[in-house]
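One chain comes next, on its own, written as structure tokens: the form predicted on its own.
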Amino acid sequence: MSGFRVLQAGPVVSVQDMGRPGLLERGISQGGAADVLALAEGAALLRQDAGLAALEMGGIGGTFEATGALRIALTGAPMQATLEGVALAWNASHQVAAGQKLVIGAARRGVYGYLHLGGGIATDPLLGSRAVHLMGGIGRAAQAGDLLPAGPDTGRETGLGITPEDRFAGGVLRIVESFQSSLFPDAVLARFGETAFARGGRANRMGVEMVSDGAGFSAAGQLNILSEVIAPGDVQMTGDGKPFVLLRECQTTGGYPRIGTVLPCDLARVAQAGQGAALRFEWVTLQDGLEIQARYDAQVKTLPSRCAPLVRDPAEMADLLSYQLISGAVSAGADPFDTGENR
């Protein structure tokens, strides 16, 4: 069976897919990849379904040995990667032969890198998903000796690359008001949107702490709020006034007041922000938020068409004449010693 045997793995390496939607009433949040856009990018590079499982690597990857020939793609936070000692391009697809060793090191930017297999990782599904839910106790992180089997791969193409959306150094998080936003005075809501935040030290697949200078943020009567259903993107305000942006592996209920909800299309920017990365919230109306999300969803659908060969055959380049192919010219009759070309 084709796949990878794990020879060594970082502490937060796990199989992830799109998670388990629809199980909140059973106390299970959706979970799944912290950066679902990376799943879509890997699927585009391998010309396969974005719902297939991949290996998520938090901060550092591991060492893997191929048990058969297979195709791979590397996406998400850029990491050092070598195959049999030869450097591999990130955000690209590659062919791997049986017995070859793939080594993936630390992230150069961002947090979560992804290793995709042609056909996806075909571990046993549970409750409709192969995603490990670390907080919910479903599955566990990858360990040395584990086998990551590849599913049936009908594709053949490799050597493709894609330019990803840069989401690895913080930035703007667009946020809409939710049904608890009115608990916060207008002045607090305005100050929240004007404040420069940085990712704090408390962060995992469940949520990310935001820290800032100055006073914290609080709602009226926040100690009397009943626990209610919460969702990824909700921004909880803890007792000390520090906001936490909840991610896909968040709890299903919570009693901290929520100042608003970050758009789903910006959650990868939260998950991929390294400690200390600058982040800022920008209030948008619900209508604007829906339109922004719709444009993002449309862009994701174009990913397959945005993949291009890493090395292009000039005979197949329709835009060949748009490139500068000559870096200079010399005269066959010129004496190079007169012109200094040979000095």
Given for the second form:
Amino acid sequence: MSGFRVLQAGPVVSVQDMGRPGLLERGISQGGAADVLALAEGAALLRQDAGLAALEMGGIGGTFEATGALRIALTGAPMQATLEGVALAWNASHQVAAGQKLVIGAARRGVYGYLHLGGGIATDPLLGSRAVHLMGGIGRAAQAGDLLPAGPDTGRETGLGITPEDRFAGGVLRIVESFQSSLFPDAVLARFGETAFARGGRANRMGVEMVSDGAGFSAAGQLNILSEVIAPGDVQMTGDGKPFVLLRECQTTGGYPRIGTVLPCDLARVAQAGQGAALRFEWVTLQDGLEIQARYDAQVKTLPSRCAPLVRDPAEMADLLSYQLISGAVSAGADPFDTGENR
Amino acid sequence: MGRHEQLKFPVIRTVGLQGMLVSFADALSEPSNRATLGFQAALAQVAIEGVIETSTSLASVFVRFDPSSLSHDQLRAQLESLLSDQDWYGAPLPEGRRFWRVPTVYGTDLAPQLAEAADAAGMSEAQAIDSLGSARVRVLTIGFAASQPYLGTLGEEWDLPRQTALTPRVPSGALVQAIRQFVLFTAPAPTGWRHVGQTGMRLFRPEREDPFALRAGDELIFEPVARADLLRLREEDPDNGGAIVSEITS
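What about the form predicted in complex with its partner chain, after the form predicted on its own?
First the chain shown before, then all remaining chains and molecules of the complex.
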């Protein structure tokens, strides 16, 4: 069977897919990739289903040896990558021959990079998913000696590239009020939206700490609130009023109060914010939040059509004049889905 | 704060974009826990299209749904209608419940915050072990991590607030205490509660056909044993650490 043998792996490398919805009642959060947009981008580049599993690499990748011919794609936080010593383009798909060595180094921006295999990674599913749930004790991080088998790959095409939404340098996080927002005085809610935050040092697949100057953000009766359900995106205040934005591998319930919930479409921006990245919260109404999310979901569906050959012979391009050949820079704060910059 | 004081239970509130929460109380009580278990069972019977999953916490039922196929207004109307169907606070407990006697070491290096908790409750360590070790508690809800129970209700003297700082890590099988409840930890994790006891319970066994040890409604007693005894029981019985289980026939 084709696949990769792990020769060496960073500390937070794990197989991830869309996770396990439906087990909240058993105390298991959905989990899955910290940046699900990267899963969708990889699937679009390989022309396959976004539900297939890929390898998530936090901060640093690893060294992998192909046990057979296979197609790969690289997405998420851009990392140094070489195949047999030759540099590979990120946000692109490539062909790998049996025995070739793939080396993925440190992230140049952002946190989580993804290695996708044609046919997906076909490790044994557990409770309906291949996603490793580090917090929940389902599976474990990848280690030297592990085999990452590829599922049956029906595709052939490689050499495609995609321009990703820039989500690797912090920016604006849109947030809606949730059921505990009213525990916070109005002045605290307003100050939360006006505060400049930076990603703190404590961050993992469960959540990310936000640090700021000035007072913490406390609710009434902060330490005696009944434990209640937690949703990914919830911004939880610990005992000293320090916010954590919870990600998909969060706990399913908790007693520290939540000031609001970041929209699902902005969660990749949280997970991918490198240490010290500047972040800010922007309150939006429930109705606006629903519309923003619906627009984003529609844009994700267009990803396959936005993949294009990495190198094209201009002689073959009848539509050459319609291409914008000099752009590509997207500002960190901008939402390319709103401006249409990311065609 | 004014907004909070006006809450009248049961109340329906939103959770992020894709969730709704039906709360029966803002404090733990026997009737409100019964109401959540009964209301969730009724929701499962109705099977509203667009609902993805439901779960319960101590006094609330959470409904996760797809807003692109079920609007907030539609779901709220359905939940209100179901709420008015009966008095949920008197709903019966689920059937098939079990009683567990769980060998537990209180204090020592295995559970280093017993002394602190005893102090906060105004007891000696020996009194605290007597009190905690004889309390028969119920699984009020499963949450936070896979198969992890919230257990209650302990006496008023155990109504201790959470710590302001997190304990960085308690091990799997740790018994922690706050706000008249225990939590028994599935996997190593940070916590704001105090680590008072250590058991050999392995609550989540992903390799088994039924990976989940406990169910909401099960009852437990954490019986004091010596440190050496627990270590031996953990060797002999790696899944349950010597816990003895029987059916509750009510």
